[in-house]
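First, one chain by itself in structure tokens, the form predicted alone.
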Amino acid sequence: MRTLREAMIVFRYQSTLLLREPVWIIMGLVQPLLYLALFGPLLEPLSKSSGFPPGDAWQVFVPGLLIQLAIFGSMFVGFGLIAEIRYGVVERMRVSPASRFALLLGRVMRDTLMLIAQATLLVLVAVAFGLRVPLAGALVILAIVAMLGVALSSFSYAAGMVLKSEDALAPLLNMISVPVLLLSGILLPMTLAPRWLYDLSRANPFSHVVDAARAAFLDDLTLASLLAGLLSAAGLAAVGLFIATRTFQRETA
């Protein structure tokens, strides 16, 4: 109970800092909206080709966009922590009696809440473009986005705490995010890929997450791919929190 109370204190403080600079919230949503408006219509003719997954172009493309939003909306939060290290905020954390897990959890909660708000707005805009999504499917994908937000923001904070340098963190995150993006089928379904590339993509947990998101948008909540995606997202969240908590405990001891 004490840990949760301390996490809420950190959450409110971090949320206040974010609301003072709302431009970051807007910037995080602009890129997916541009993809929605400028890339989505190109998929409509492609949706009639063989190998395209079930559903129309929007039911295939928008779930991928939501996963992309989760990746790029959470993966770079570690830069903010590096700034806090530079300004002595983390140094003051060393003498704080607060739980190290609470110091991490409050930040992760802030990032995840912002991500859910952005994802909700993106779905509402996509409906105006022609997306048809069942309520249950929308709730499932918001849960997936939330778990990815927890996972990737935790990883990012852990990397920022260890590296303590934007010059080191930026290439690391780019090196990870590019293959994750290309092998997940976010922009184009991997069912359109050659067999060797499709098989390679199966080793990427994010490809299973994308498949689960598309299954949810088709209101097919019984597919094995949906279960695999949910388990992948939950596993990433658990591993991310574990690694980040250990890192916070070690670096602020």
Given for the second form:
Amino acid sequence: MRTLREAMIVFRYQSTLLLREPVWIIMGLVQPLLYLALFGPLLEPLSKSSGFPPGDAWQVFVPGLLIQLAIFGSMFVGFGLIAEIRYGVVERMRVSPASRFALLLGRVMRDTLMLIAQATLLVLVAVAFGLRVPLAGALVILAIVAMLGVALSSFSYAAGMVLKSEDALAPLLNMISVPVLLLSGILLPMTLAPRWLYDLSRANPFSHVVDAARAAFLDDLTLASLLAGLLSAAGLAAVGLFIATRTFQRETA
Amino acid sequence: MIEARGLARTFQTRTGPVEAVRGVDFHVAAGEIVGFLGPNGAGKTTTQRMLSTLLSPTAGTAIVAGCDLRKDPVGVRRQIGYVAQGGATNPMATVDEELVTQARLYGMTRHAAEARAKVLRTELDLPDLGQRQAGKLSGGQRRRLDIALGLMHTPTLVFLDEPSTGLDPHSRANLWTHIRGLRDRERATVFLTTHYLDEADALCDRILIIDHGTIVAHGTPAELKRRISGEVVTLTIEGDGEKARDLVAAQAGVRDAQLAGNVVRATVDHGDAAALALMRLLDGADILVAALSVAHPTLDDVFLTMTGRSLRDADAPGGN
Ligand SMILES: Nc1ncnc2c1ncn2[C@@H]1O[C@H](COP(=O)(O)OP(=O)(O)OP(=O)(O)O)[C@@H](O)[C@H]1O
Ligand SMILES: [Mg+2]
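Since the one above is the form predicted alone, can you give the form predicted together with the partner chain too?
Expanding to the full complex; the earlier chain stays at the top.
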């Protein structure tokens, strides 16, 4: 209870600061919207080729874009934390009796809420482009996006807290995000891939998440793939939060 | 209020271990203003960061505000305020956002926090700046905001790391008044670091001098000064200098007397009293005294004797 109250204080502070510079929120949306407008149409003829999963091009592509938004919208929040460490704000808050977990949670809550707002907007724009999506499916996918947001912003905060330098964080995030992106079938479905690549992608929890997201859009809420995806996303969120909490609890020399 | 025992911290760095603080023992009583004095790199900030739970000691421990640093860090945090050396504000946030957020992290209600913010802004000379962004404050205003942030929850023990750096003389005097007020009105204990000897002299009940991670001297400002050199009475003589010097040297309470040209320098225990007595003595011997001055040793002299370095040299940018 006390932790939640403290997290809300941090959430409010962080949200105020973010909304003061809304340009970042908009910038985060520009990239997926460009993909939607300039890359999506390319997929229409492809969707008839063999190996392409069921559903029309939009139903395959938009879930991938949403996951991509979750990855890139959350992965770089650590840079903001490093700036705050440099300003002395983090230390100032750490000297208070507030729970270390709350100091993390308040930030993650802000990032996740922001992400959900962006994802909702993206879905609405996609519908205007011709996407057909059942409401239940849309809600499931937003839940998945939220869990990925929790996972990745936590991870980014943990990395920022440990590294304390933009110059060290940037290569780490690039090193991780590119293979994760390529091996998740976000841009093109992995069912198009050769056997070895497909097998490799199965080891990437994000690929299960993407599959679940696509299943949700098709209203094909078959238990197996959906459950696998939801569990993968929840697992990633739990692991991310756990690692970040441990990092926030340590001293920061 | 603070009871440090063998408190030590070694940092592991690429170039090898750095022993920033090497097992310090000291005591700060409730209601005291204690100054922590030392040249750059002496270990002042490291000690304060350990006492405020931001760093864990590599050896030793301390009881801070009644709580054991290692066993009950949250208990310590609840009661202390800490103002860091390097500032603590987000340039995008407004003064009141910073103040209120910090207070709420200590469990204060929004209402109480807003009221307290207003009081502190007035006391620290930031009256109409509540809505100003921290990045748009002057350096001195921002420093006063840092200080206010550490005082929002009315702590019983306040750590101030070089609070007056960057303040103009007026604000510095104002800050001193405020710090004395913390002790006198809010019954707070204050543990501050400073490079300014006049500040330590004017403000502190007691002083600890730290160098190379060990405490080399402690006492009240007066005690420390007395321990060094006594005081010096300088007499400019018209007439027989040698005779004057011999007379002065023979006087009780004079430790040493030297003649240089027509100036006699006498080292005495109590300068003001000795000056009068020496005047009368020379007057009685028909030696005319043209000028007289009494020099009290400064804390800078103390510092020089204790650390072999002048604080001003250590402080000079790029100094060697
Ligand atoms: N995080 C750290 N990692 C490695 N070494 C450190 C760290 N923090 C401090 N030191 C080293 O410990 C020593 C003491 O530093 P400290 O900051 O306590 O000095 P200080 O007395 O506050 O000096 P100043 O008057 O310059 O503020 C210095 O040699 C410093 O380089
Ligand atoms: Mg320092």
